[in-house]
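Single chain ahead, written as structure tokens, the form predicted on its own.
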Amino acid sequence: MLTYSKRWPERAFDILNVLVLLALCIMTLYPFYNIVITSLNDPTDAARGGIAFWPRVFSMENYKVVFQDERMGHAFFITIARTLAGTATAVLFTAAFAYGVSKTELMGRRIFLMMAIVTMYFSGGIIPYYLVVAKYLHLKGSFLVYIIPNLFNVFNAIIMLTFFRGLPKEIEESAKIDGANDLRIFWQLVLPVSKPVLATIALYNAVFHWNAWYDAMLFGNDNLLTLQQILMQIISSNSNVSLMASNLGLGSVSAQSLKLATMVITTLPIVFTYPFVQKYFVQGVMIGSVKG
């Protein structure tokens, strides 16, 4: 039986690769880890600094203030509802557009593509965008303001378009022989075999909706507060921190510690979601971007 052993230069190269990647991994993860342990430390003690590897004085006061804020529970619901509804509708809408323009027999497909691509490079600006959404579509103060303006993204459509062009035409031809129309082919044949690219676009949209706060600031109200908008309010203003802490009998909570706790709460859900779609994410990007 033949055995293969690497020579010492190859082993040295492998060891160097492992060390470099390990160092990069630590540099990437440590800032977030430091935020977590600092948020779990007593706020007064954390102000002295020097927290490196674990909380020096463990405390949950920061999270008590955040979770007992009456706005937080409602903001969680709005953010989750926005993420789920916005992701599902955006993926379906973008997939329908990409599938349509992927057909060479579609009349005017070049015009539709050109109109979409132009929006990647030119924008009307914030004021025209606000007027269209608030004055003409009358979406200000409505939950649909988080959904309808974000239904379509050109970059995502191009990825899907490239993927759909690579699908075997024989699948659709055989279905049409059996009497299936285009809508049935799209729903029952194309979408089930497009899980990698659909998961990729779904992840893009989910991250966008979870992290969005600007449209909530422009068009939302107190009933449409999102987690990121609350975080922005905490970061930009410290006036409510002492009031929140005193109402709960937690006078030691500081603005900085409350910011860290809110950052952890708003970040963890999307971090935990990524591993479940990672295998589809890598495959979908490669298939949707490189045709071969």
Contents of the next structure:
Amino acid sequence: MLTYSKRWPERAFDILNVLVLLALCIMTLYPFYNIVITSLNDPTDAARGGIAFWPRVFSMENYKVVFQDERMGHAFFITIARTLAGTATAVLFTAAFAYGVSKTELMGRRIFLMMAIVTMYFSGGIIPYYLVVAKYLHLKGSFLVYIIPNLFNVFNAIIMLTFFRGLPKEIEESAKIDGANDLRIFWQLVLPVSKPVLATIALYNAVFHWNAWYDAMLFGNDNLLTLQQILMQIISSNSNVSLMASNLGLGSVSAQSLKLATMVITTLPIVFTYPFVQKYFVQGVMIGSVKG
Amino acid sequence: MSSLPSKRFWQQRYLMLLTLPAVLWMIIFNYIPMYGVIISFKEYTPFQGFLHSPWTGLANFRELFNDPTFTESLANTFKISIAKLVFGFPAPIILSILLNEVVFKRFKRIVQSLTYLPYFVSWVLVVGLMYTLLDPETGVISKMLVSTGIIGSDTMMMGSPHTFLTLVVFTEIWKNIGWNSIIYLAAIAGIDPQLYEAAIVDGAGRFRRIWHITLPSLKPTIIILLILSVGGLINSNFDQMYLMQNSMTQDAANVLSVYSYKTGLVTGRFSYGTAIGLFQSIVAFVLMYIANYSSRKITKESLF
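Show the form predicted together with the partner chain, please, the one above being the form predicted on its own.
First the chain shown before, then all remaining chains and molecules of the complex.
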């Protein structure tokens, strides 16, 4: 680059630009950093406040308490189960539809597509949806309420449809001549070559399931508590935390610090997997925007 | 290839097997709830269901327009949405332009990766972070704001209707700025580099290149997203609003989606809650239609 031939306003801009972006990075990361160091601090000491850069009195006490809590363990189990089962089923279910409507010869293809697109603009709203799921399908209080209502997503279907349309037709045609049926072609030929888009959609679904709290609030019960819902309860009232602490005979542990340890534990899986998967997420946005 | 429909259907039976489950799913989870909207013209009772609950005509809507809490939630919704539109909409555009001007590409990539991160964490966590950092006694950010004199030492930022709007807009930007910039960066990546080279030869400086090349090439993307945002003015982020409300801020956080949820599902007035939701959907569609229409007239760009 011709950096040195730049006049001073341009050089000033370069420096200012880097500073602004650095400030943005710090603003993005610092909140995460702060809860990590405070959660690693002795809770009684942390109550004095002012922990800004590193733990003042290092302690793992908060994490011990959280990990001993049975509700947390159960919520971990439920959350992992719904993330795995929900992701696998939703990816297949949505991919199957997208593959079907990617075939121009499919009868009713335009109607099916139109049905999908209409749902992007219109919905019945939360209450009729609740009534259908809870009163008509009787899914309330069942683990399946986390899986079945999330099997399909129209935006993900469109991303997949765009991908399937771009696949070369020759392989499928030659397989057809060899007598393979559509089901087999989908399963043994199309899915294996569609790994990039499947990974993208799987990640969207996994993040959704991991972060979901709303459906747990509407349709869940104490047996179906998810991590985010516990976190929500802890944040919205400190009484839960005090209860958790006093149940374990740990009255000295301040509610605030327990809250932080829970926040760190529930978010860690996302932060750790994120660097490895972020390029897939971005791919999804790209495919989606090309279509738009 | 043309043959009897039944024969053609049989030939496609496996393709249908792949497609129809999702069609059935849409009927159950999208279309039946859409039909269920009729209960806003009825007095829904669980025993009688969507079909047999008694009709009440426009009673729910008459009550709605005389309900001061509804009027308040409507005003809150627009106030918050407009603030988000004014400050939140340009933010990712500015970020994408700044990123495009970065000389060191490695630095650009690092900034991008870091700013995407908050998009992937839940609103529950974001609100938890706010309570922690803004705690009047122990929060690092609130202490910093007090020591720089921006807020008084007795301000409870999470418990004040005055700071509520600022926090709503700020956290919205904080969470989504990086992710929303991707689509603009993709548009910038599509610009022919020769345009920039020609501009340099013509002696155009940095700012003129941004003004005359980068921004115009972003225009179609900006317009499409603006139409969608205008359509969304009446929808507020339920997660954010519901989680940020507490006993001190519940009046400020009372937006339509929260009000609909509370009356419909918490107090069990299913029909009244649905009427609020239906009102919201209709206004959203009208707004989007107007935005799309004016955009087509003024800029020749439109969504549909």
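Note that this is a predicted model, so its numbers are computed, not measured. Numbering follows the first chain given and starts at 1. Under this definition, the rigid core comprises the largest set of C-alpha atoms superposing within 1.5 Å between the forms.
Remark: with the core as the superposition reference, the CA shift of Ala46 between the two forms reaches 2 Å or more.
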